[in-house]
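Just the one chain here, the form predicted on its own, laid out as structure tokens.
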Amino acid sequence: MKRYSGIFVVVLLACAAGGWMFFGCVPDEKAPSQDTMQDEEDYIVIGLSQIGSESDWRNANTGSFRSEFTAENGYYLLFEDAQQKQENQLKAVRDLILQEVDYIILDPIVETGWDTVLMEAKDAGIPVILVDRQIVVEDEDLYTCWVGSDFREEGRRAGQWLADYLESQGRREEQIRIVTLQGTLDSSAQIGRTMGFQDVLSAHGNWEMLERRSGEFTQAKGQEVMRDLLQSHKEIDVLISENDNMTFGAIEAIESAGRTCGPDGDIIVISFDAVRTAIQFMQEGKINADFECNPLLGPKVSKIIEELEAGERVEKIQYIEEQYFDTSMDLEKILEERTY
């Protein structure tokens, strides 16, 4: 709100120096025309540093911010895609600081390595709101608050669902062999989901974790790693896949190997994110259960910014509401109501 004209000048200089990529920040909408420049102070300038576009979930998450932070809602959005590289994200945050945005929204690729750049933002008087993934810093005052999912609770709920499902199938005492496709190592989602499921696994002496390997949250890597796991372990009862895109790739690998999955198959599949395509896979009997990671964070972050603009204090940790789905539910109705 306070600095739109400064942003406009910096962007114009960037164009004159050789194009938008000079700073790497791309405005999500047209700058106000000369006719509307007198209203420039009505805009709150937001800098969004996003991880990338590696999954359906990520695209829905980005879409939520873009839909919320519009001129119609009183915002001007500068968007940065880090393409899964922390060095890109660190540079992006510094560019946003240089452009004197009013707020920085940061979805951190990994948990560590943020102390210095966040101190730079704090010194510049720019509040940083973390979303989705969390960070580990020496001083938690370096960021204003965090908004996202309780990843460890997601993992625990998945483990409890599996325990209940096995009991309903009369398999409570069986030896259960499990493999896990982990997400990007050291990301909050990977750490939380792995730890949460381990909390439940530790209470079941007949559950054996054969192997955990990273599929990097992508479909191609999920397929590659699952293919290797099937070759290394002839008996797999359960696949835990820490996001839907890896799950889609894993299902391709399972079917290519002549195996089956889902409620009527020989491999139980538990996934995370619960995007529309995953619910459709569930309808087809290829996924047993999916634990939602709600990507629609835009409205909640917008509300936080409104509170900060009003001088109010905000809660440091703010969880988004989530649910889970399995094949016992009315999936057709769920799909009709699903927005992502």
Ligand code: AHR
The other form holds:
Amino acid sequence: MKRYSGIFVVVLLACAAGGWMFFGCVPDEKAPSQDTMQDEEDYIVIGLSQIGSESDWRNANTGSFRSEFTAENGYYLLFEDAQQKQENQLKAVRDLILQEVDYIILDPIVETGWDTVLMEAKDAGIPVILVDRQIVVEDEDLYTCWVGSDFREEGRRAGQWLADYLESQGRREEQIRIVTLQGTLDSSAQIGRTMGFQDVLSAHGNWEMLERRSGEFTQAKGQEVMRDLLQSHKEIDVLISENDNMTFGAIEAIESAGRTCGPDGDIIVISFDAVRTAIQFMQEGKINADFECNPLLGPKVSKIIEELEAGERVEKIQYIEEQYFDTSMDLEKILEERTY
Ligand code: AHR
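Having seen the form predicted on its own, could you now give me the structure of the form predicted in complex with the named molecule?
Below is the entire complex, every chain and molecule, led by the chain shown above.
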């Protein structure tokens, strides 16, 4: 097993001497310090290229990796924040290759544009584990495996929930006008959720998609785009919001426009992620249903690495379990158990 090779120690020392900016690497706070690195051969070096910190989900996801890849667990984590830019992620992966990390974990912001850099990682003999979002590449052998959510299934479940809800409200035959706040365009989370909902929409002739616009998975953009949508479309029955933070922004826009939402309001709100704050919004009656996207991928990835270290084959595609929540459930109890 390769651990802290010569060049890596040189880079580490340079970084420790204040060269982090130059090398573009950021050590995890919980990574072993030089003093504690007596037995440095024992650490597995992980380079994580994270998308950014655009949402509560993303922060929970980063937290899951940080608490899993600790010195106590035998890891040294190099964390790279791409601040929502694919060019930063490409540079980060190249920096991690240069530093001869043992594994690269990549959460790809969009689906395309990864072939060349992944070929470079493969040539360097560094396994790449994809997390959360997926990619489209010519050669599937360019990455070891992927672990994350079935975004299309999340979108389908949301559509089916809406159909059942309208039925229960005696509105099955009514004309239903829908708007969608999409996530970062071309990300697999956006593509999957949009397609999954469309699968159900196509089967309902009385559902009309008035407009789909990207709110880039952020609260500020979600609020801005929802304000525009409310101005452009006087009658909106349903908002599909492809993540919770855009939903929080949208609710502010809805209320500022003097409109109401949730089970007793005029706009049905369906969201994705199901972070704690969203469950609290459901308790307040502002969100109708929320489809979980589980950010706690750290333990699953660490198990994959254990298997790879043991020379075992790993499943190429690994979905994580997910559920949904709506206002008919015991939300107080759900919040007690919710860790993000
Ligand atoms: O890729 C997962 C999505 O990205 C989450 O739904 C969203 O909150 C995040 O920004």
